[in-house]
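Read the single chain below, which is given as structure tokens and is the form predicted on its own.
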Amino acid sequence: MAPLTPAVPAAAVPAAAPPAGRQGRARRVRVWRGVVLAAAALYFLTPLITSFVFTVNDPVRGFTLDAYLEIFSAEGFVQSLLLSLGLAAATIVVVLLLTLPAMLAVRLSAPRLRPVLEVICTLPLVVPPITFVAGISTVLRWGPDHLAATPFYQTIIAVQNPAFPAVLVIAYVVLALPFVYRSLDAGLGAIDVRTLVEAARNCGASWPHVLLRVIIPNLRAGLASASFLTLALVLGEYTVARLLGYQPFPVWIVTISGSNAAMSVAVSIFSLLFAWLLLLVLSTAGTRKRSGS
């Protein structure tokens, strides 16, 4: 017998609204999501704005971008900048080789000791700055007196050479070690370590290939941002190269403001794009492979 009433397709049936309840918190969180980031942006921004505007506008001349094209020409800037990507890619590798291989071990062998290396590779948090450059003058000073006679006299020489002061590179590591921690910390909780290196290892991959082949690849973000925060940070550290008597590139930049102030606020905003670009690219590149696996 044929139904009385005709069938209603599914497409025609109207949805159920949401509660309104649940409406309006929606709203009212995308509002407060909108003001947040307004006011986080007028926070970040407004200083960047106002410094652009004090390098364009000359008093005499009006709207002129003289501070920007004399950057590039200033005199010590291209060595200071090359110094500071020199010691940026030094410290890179280094802190790198110390942290990646200590970190895995205790993963791997020694679980009991990595609060210790928590601790180790956080203490610099609490160091001032001050008394880190005090104790490598002092280090410094020591060494010529007192090692003349050793072959180490000479390594206290070659750390102190002004074109490459490879005592700042060692500074920087120890002051990066904290952010290269945690960065890793968090790539390597993301994987299967043990997993990943038994599975190597019964294939017959030795220590390096394992190292090369099967965690840098899926450590990649943790890498990249590691590289980025020490980038960061060698490329805006003041205290300790300046104390110790050298001309990276954040020296540069405050020594030349007391001739070009207009100058000097145009490479520190020249200097802050050139890290937001690379923080853009290690966040491109990083997103593009975790998309791809």
Contents of the next structure:
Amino acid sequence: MAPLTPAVPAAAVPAAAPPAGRQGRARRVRVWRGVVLAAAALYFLTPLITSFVFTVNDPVRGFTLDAYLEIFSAEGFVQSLLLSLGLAAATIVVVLLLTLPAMLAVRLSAPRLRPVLEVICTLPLVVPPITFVAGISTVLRWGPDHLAATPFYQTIIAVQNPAFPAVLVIAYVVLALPFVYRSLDAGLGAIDVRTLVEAARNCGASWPHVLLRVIIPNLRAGLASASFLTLALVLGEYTVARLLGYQPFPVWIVTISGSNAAMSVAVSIFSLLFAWLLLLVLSTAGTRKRSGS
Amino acid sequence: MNGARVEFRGLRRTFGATVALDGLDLTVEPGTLIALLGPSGCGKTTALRCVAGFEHPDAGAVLLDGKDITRVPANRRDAGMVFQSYSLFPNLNVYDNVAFGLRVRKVPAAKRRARAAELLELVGLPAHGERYPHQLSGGQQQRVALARALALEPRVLLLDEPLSALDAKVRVALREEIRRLQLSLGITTIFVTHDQEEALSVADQVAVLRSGRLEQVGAPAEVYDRPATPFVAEFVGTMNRLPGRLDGQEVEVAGQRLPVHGETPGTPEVDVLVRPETVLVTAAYDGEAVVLTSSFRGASVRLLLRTDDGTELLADLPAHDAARLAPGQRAGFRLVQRPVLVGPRTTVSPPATATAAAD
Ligand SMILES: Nc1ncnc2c1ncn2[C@@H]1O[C@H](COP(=O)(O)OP(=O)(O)O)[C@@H](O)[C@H]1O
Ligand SMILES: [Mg+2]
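Now show the form predicted together with its partner chain, given that the preceding structure was the form predicted on its own.
Below: every chain and molecule of the assembly, starting with the one above.
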């Protein structure tokens, strides 16, 4: 989790700056904006730069990029990274497929259930990860041997497949619910869902058509931010994966960092930059269409 | 494009304890424009949504050309709708908004474009095809919404207060245009509004609703001149309530005897409903009333008078006759000799409430 945390606030700082008003005020606002930006930059960049210097500065040989080159040849790097990306993609798809139709249904035909849905989706925030993992492992140990031939037992085995532990996807979907709910709720709040749906229905559109051609295009920003937060969560999640005994990227970083100090820091910087890049791609994909119009 | 006959048969719809529609019966003849008129919350939108298929009645049926469509899903109904709030798809430009329904029906692209261009021409926006909804004014957005509703050549056009978000000038211009379009296309149109002036000026028929029931339906002049009930009388146009006394088929009011039209309540003490334009005012030093306020409305002036027995009433008169009737002056008045409606005596209600309901 640690290397990813700064990525989101740092990206949000320029956007949060207030719009300028009159001449004199505008100047003051600009100055303060600079001060805030500088302070935030100092806060985020100092540890980054010192870490970077530490990784490239060998006391004996001076400047060297060896630590970074070592990452790519280290055992398990590609595998764990691909696993994390696969888990993130699966989690995003599943969580969106679950929440979006549910939220639409509640908004359109059962508005009184909205607080209930909200509470359910926010609940994972208040359950400590340790409790959560303890619960999951208890459930996974359920299958007694005499059930070995049943589909239930086989499902439990299948979700624990170390090549692609679906049980982690299930866990991450639950953990991502609060963030996804918030993002989509804000997105749906910004458009008049009911009127748009009815206008489309009135033009002869079937429900899938309404969803694909009307809701999703107008919910692009909300969907992007939901995916964005889910991606950040999955790329940084350590507790659940570690305690269930899998090795996605964050767990791999911790494992590898014991052996080589310079390399462990290099891995952290690498993962930070990598996550940044992914988030950047996602967020531009979400906003490009709107500014282009 | 030909209009269909629309029939509401005993429509009933409740939301919890609220009764939105309480047995609505109404027939709309093919090719006519009917205005559903009534105060806010009387069930106009609900009735319209039952035709569009967004609302399902608890009882009763909606018939289109004699065919029961109550259970037909919204996307298979032959009705185009324009919504009260802006409803264009924000992600699509004007062309694509208008052509949305054609695209759903898999009409080839070239034909779609031609049809959209034709419709935009029809609503007076031929050069706006490439714009996005947020680049249009409110009036333009509603024109595009109208074009979109007409794109599939529906046989019924549903308008749910399409002009209520627009400013007065645009509102008048656009309602004239809607009427012109409706006449040239011959499409059956249901126009929901709470604005009686709007209803009277564009509709073939005006249906006045009250608490989910039909109160009266008729041509605009009929509803205005011969309101069936005191409610209609006061909702359509402005009405004075003057205390009167029933005497056979006549009523004594303000020293005059007028014939009574419509039902009479059981008691002899009644309220007589009188339109401001049927109150003839003359300046007179020994008149029985005093002018309280005078508001200039261009061609006419509306006076608020108080008689010596404390009754207040409104009177409309041509502006050039009102020069000597400044506030504080005494005046005499007379009622035009024609049949009047009477209602049960209420506690003395100042005409100001009637004005508020009508404006
Ligand atoms: N979806 C709904 N849920 C609860 N009450 C509703 C709903 N739709 C309409 N109503 C109620 O039904 C009544 C009639 O509403 P409506 O048809 O919208 O009135 P109008 O369009 O004439 O102003 C109102 O009292 C309104 O509050
Ligand atoms: Mg309404």
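Numbering follows the first chain given and starts at 1. Heads up, when I say rigid core I mean the largest set of C-alphas that superpose within 1.5 Å between the two forms. None of these values were measured; they are calculated from a predicted model.
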Rigid-core frame, C-alpha of Val35, shift of 2 angstroms or more between the two forms: yes
